[in-house]
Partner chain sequence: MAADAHPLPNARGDRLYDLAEVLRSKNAGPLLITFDVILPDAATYRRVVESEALTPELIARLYDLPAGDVQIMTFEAANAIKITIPRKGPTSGAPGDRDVYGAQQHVPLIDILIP
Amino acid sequence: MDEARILSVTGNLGYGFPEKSLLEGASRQPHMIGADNGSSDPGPYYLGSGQQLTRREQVRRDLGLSLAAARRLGVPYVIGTAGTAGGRPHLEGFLDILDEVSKRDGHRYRLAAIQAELDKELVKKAVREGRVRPLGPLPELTEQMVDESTRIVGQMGTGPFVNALEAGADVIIAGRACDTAIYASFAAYKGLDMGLAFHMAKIIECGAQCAIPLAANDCILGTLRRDHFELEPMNLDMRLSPTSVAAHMMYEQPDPHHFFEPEGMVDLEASHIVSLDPRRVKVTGSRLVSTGKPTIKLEGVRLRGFRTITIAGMTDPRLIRSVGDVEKRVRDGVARLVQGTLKPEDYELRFIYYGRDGVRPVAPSATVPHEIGVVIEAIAATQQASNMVLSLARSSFLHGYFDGRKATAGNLAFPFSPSDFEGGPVYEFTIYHVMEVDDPDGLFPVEIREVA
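Since we only have the sequence so far, can you give its structure as a single chain, in the form predicted together with the partner chain?
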């Protein structure tokens, strides 16, 4: 094969893409269609809870249209990081939607489902053997941290996808996967240049995010040849320029010149982008450099507790000036009231003041804002306990005393009744490490079945 035309439907299946763009893409007779469905960007909740960010109705719409296009063309359709986080419940949830859509539309195909959730014992063995290291400012992984985690996934590379393609899969649904692997795997399967393939994949995995105007929820076509690749947005109102494509290589990446995959480092130092016309660019020179032993990136979260919040506003100038005093009294009051039930280390209480320093710290100012908003957050071991802590904090804040108080009926303006909201379980990333493995593909079993 000297040319692989690869259609990326969208940066995240479920965000919604224009049907017209998909039809344009299909008219180019792509050899493969792909879509990403996940990210760690929305935070640790999704990996922990098994929930997905995009709603079933959204995924059903996007999947229905794109699956129909792939089946009409008779080409593989590859989806990575199913259900936002790519763990077992996420993959199962996605397969359930796929099943519904396939029955509804009468599709018949060979399905490959690839699991990415890792057994804790396997990770602990790697920890004992010194094969795991942190990515950035996290502590070294310990067996205890593995045991305390709710769920651990590994990011698969191209190997498991290639295995599925070789098994004749028409539709591939993978758990947690490197975004690039969705598209680069087809190049690996066809024996094309992997430096160019990874670079192209890195760009098109975000849909038309590299285009002008940028849009992750739109389709883009990548055409990979022996010594270059071309890109063209499938929305005919969009353009591409060498600068827009180069700029995209910075997005969410610490280094625009290099990125790392399980297969090695992709080096873009000698990469060159030229404009073919206002809608197309051509890229040459991207290289894949081997980095020795294969590694797999791990993501894991642990449960921190359950959350309850309330939201309210304050506009009395004396109150706004004294809000620190009120908060201190509330903290002391809650500690006193829960004595006997909860120890100080059994709950967390936070006050976020929007309009003051809710997003970023700021030096104290002499001027008093017109109003500020407060979010009070309680986290405790059970939903019931966090509800109670929040309820006490809210009522103490509402009626809290401060020097010079004139508005003695209440300190908070609530926009809602009821005022308190259960946030459910709260997770945090504790594992963001890489693990050396001899057989990375062995971690990600491919299950094949016929859908009829």
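Mind sharing the form predicted on its own? What's above is the form predicted together with the partner chain.
A lone chain is what you will see next.
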């Protein structure tokens, strides 16, 4: 095969895409259609809870349209990181939607389902053998951290997808996967250049996010050839430029010239991007460099507690100047009121001030904003304890003293009634490590079944 045309329908299946763009993409006779369906970007909650970020109705709409296009063309349809986090419940939840859509629309195909959730004993064995290291400035992984994890997934590369394609799968639904693997696997299956394939995959896995105007929720076509690849947005009102495509390599990347996959490092130092016309670009020079023993990225979370929040605003300039003092009084007051019921280490209390430094800390300013919003968050071991701590903090802040206070009315304006919101379980990433393995594909079993 000298050319592979791969259609990415959207940056995240469930975010939507114009049906007109999909039809334009289908008219180009792609050899494969694919979409990502998850990420660790939404945070640890989804991995821990087993829930999905995108709603069932959203996924059903996007899946119905794109699956029908793939079946009409008779080409593989590939979804990675199903259900947001790619664990067992996420994969099963996505397969349930797929089953509903397939029955509704009368599809027949060979399905490959690829699990990505890992057994804790397997990970603990790797810890004992010194085959696990942190991905960044994180603590070394311990067996206790593994045991405390709610769920651990491994991020698969191209191998399991290739195995599914070789087994004749028409539809592939995978758990947690490298975004690039969804698309680069077809190139590996057909024996095309993997440096170019990974670079192309890295761009199109976000849908048409590299296009102008930017749109992750739109379709893009990548055409991979022996010595280059081409990109074209399928929305005819969008265009690409060398700058817009090059800039995409700074998206979530610490180094725009290199990125790492289980198969090795993708080196973009010699990549060259040129315009073919006002809407298309051509890329050459990207290459894959081996990095030695294969590694698999691990993601794991533990239950931290339960959350309750309240949202309020304030406009009194005296209160805004004194908000730090008020916060300290609230913290001290809550500690006194829960004494004998909760220890200091049994709960957390956080205050976020939007309009002052809610997004990031800033140096003190002589200018006092005319209003700021505050989010008060409590986390404790149970929802009831969290509710109590938040209620005490909210009422203490509402009626708390500050220098220059002239009235006895409340300090805060609440936009909602009731003012307190139960946030449910709170999870945190405790495993964000890489594990050395001899056979990375062996961790991700491929189950083949016939759908009729």
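For clarity, a rigid core is taken as the largest C-alpha set superposing within 1.5 Å between two forms. Numbering follows the first chain given and starts at 1. It should be emphasised that the depicted structure is a prediction, and the values quoted were computed from it without experimental measurement.
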Next on the checklist: Please state whether Phe397 has a C-alpha shift of 2 Å or more between the two forms, with the rigid core used for the fit.
Outcome noted: yes
